[in-house]
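Only one chain is given next, in structure tokens, and it is the form predicted alone.
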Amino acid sequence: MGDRMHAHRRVTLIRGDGIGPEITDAVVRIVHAAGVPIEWEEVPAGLACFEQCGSPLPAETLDSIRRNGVALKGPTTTPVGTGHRSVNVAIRTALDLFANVRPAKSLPGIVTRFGNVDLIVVRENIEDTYSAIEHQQTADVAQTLRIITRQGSMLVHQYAFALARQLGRRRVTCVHKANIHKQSDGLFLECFRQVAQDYPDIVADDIIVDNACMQLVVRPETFDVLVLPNLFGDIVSDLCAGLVGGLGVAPGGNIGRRHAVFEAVHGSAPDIAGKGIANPTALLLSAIQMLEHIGMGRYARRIEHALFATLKAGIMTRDLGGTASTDQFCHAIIARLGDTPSDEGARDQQPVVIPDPPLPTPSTVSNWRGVDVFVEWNQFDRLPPVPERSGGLALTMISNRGTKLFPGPPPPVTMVNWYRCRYTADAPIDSSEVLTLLAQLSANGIRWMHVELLPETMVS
């Protein structure tokens, strides 16, 4: 298919903060030049978005990826500790962009320790840690529920497989925790087995996330593609850009059944912003994967093409050990443009085609027995004074940091003010019970904060 048959497409474009404008104006450039038939729509988003508008986010903003089903984002500035959630969380989450796909490739004329890397990490955009159900118990101990459900594994699953097949990839890995986390990673790889079986014609095995990343760093070029819970793809994915030169070279996609935005994974830099400096790479190359993700391959490799002879003729920003500023390195990709045909080692292929999740699972616990209640007692020279039983139930333990107390001598370990009182019973309870005991806990003057029912088999 030639380019001339390429329709218009209509693209959202967020400009962002810091360097973003710059960045984002450099790629706008080469796009144009490239002659993509895109049709830019720009909206805000970032720190100066709410500055001036009070949302970080405005409705339009979102609105706008909803009409065109696809974004080209800058970096956006995020407040740490405090201020506005983070804009990337926030449109993924909006979006249902389930799946974060990093790709990490060595590019030529950039000089790492590695010259070989080419890989794919598939991170699961939506949940884990980053579904930010926090809580400060008490004034010493904050909790984050990490959030690993089947539907969002099957969906993050499903398509790593099905890109992998589409590429041409041999190779999907699970990374994942499930020797420590039992629970929520194991249902992460129980979810990858089981998508696993309807892709027969690629190797699917697992690792463990502490030994993936040594791996990683010892031998990358083993590895092919890596799905990975939230947590784990976030902090991997940037370890596998830094193999290949770091975040200025790092692409990223974020992908929904309906919508896509590609953005640079790197901050926004406030401290060069104006200077003239900054490195559009990482940007640039989060185009090109939009374009091949619209099917516009072939001016995807133009771009990509351009990129590369400018890279192997020494031209690169002062990040990667150049002296060319930012339009001096614009510039050097337009001029290199016509140097290789549009369509050579072109694809134009179309989204991974995902199916819906699937539905709830109806629940397998037929019967409660026991509960964990959390408690807050601050005098650390005893236990907090809790009833040992409570109608059917009966205290069976206390732990406090994950150390069990009680029964028997308690060890010496530093302790908080935070405790888990297990109370079992030897037939089903309901939840009649279970508030009776949490009042008996409240006429004790126990300050109680969250209750966990227990299913027979956590008992047992």
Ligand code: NAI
The other form holds:
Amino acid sequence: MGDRMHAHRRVTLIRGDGIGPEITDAVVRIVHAAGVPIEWEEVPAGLACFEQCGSPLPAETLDSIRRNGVALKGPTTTPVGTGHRSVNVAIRTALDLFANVRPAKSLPGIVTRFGNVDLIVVRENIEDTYSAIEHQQTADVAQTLRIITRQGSMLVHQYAFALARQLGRRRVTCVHKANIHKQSDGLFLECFRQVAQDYPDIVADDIIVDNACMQLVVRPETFDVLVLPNLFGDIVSDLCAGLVGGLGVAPGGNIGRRHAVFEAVHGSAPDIAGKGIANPTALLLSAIQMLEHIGMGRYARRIEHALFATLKAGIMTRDLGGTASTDQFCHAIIARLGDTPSDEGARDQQPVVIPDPPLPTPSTVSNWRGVDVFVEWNQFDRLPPVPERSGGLALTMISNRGTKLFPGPPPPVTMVNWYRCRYTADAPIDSSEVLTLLAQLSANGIRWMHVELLPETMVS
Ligand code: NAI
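Could you switch over to the form predicted in complex with the ligand, since the one displayed so far is the form predicted alone?
Zooming out: every chain and molecule, the one shown earlier first.
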């Protein structure tokens, strides 16, 4: 393999927190020893960066990724409950990295329940409950909005199918909960079916997420490429990591149209930081995924071969049942880089081209035919005294935690001080009628805190 074949490619490097510096150091050494023509541009991010310069994600870090197009990132620590927002979420949204791609493949030498897993999880990376749109509705009720859009869904499905075709995969499965979340997962599934029509060579099917989890832990070898909304993808991809050996061997890439950031699935592992025992495999597999993404597949194969040979020889870190330190493991891989079989004739894989999704026609809901008003009411022995009529709007339902209380009789269920009052009309309504209703509620001393207009399709 002649290095002359590739000009040096500049790649942003973020070492991160906890075990981040140890494992990125190991990966950089292996990549260098493999002769990969990469020039690293190191920039800071994470908790240590926040403590030093007041920001967990300085502008220079994002600028570097924007300039170079590609980054390899070590894990960063996010304070729980308080403190700064997750650096990962901030990078994904700032750079529009709409797909998170996590391969889960059985590795040689690592004993798991299954020996033949080879699947790829493609997770929508921006939307769902991750938009951080949260509200305190009453003192007892918190809300996270789950937003699924046609644009975001089309993009991730386009990428999943393009990736499947590029890698010669045969099947893409959409994982969802459209039986319960009829609007949000329903839209995700509708977009999946639309994109699938452009890929007649690939089997497209779908499965409900709970069934998918059961099938994955019983027959994981039957899955190929999975595409999921953000939250299900987050959970299911960790489940898949467990199928092949756990967090220490789970890589990932955050992919956008112009930029991509590759990082291990695991976090900064503060419990073992600085001890020299962290497993760099997940980050190394992420680097391999990155090399494939930038068209340096032959270097990826060389490193992968040395990694697999090392694991097959039983040399592994403690989390995988071995005794090697990070440094010993890294040396063992470097020592095997020369053993790579001839890659004459091997071809670098072309980067996946994300086709332009058909631009969705900007459309508006044709007519509003009702409104859900959410009100606070603390006397559980009677329903909130909301008006039964307001102009053309008639009260058709009151519910509490999804259970219908009106029209009665109310069932004996656990109640909270947050009621949904549904008003519908026989003809289209406009905002003035809603405002009149809200004014009437306020005049009756009813606290309302959330209003959702209902399109015709939801009222019929
Ligand atoms: P974690 O993944 O850091 O650790 C979970 C367990 O796995 C620990 O026992 C740890 O020692 C072990 N582990 C993880 N990676 C390992 C490796 N490479 N080698 C050997 N053992 C390994 O998850 P945790 O403890 O929930 O999170 C710690 C911090 O990491 C938190 O601040 C969290 O927000 C952050 N985090 C960052 C991520 C990222 O930057 N991509 C992803 C997930 C968590």
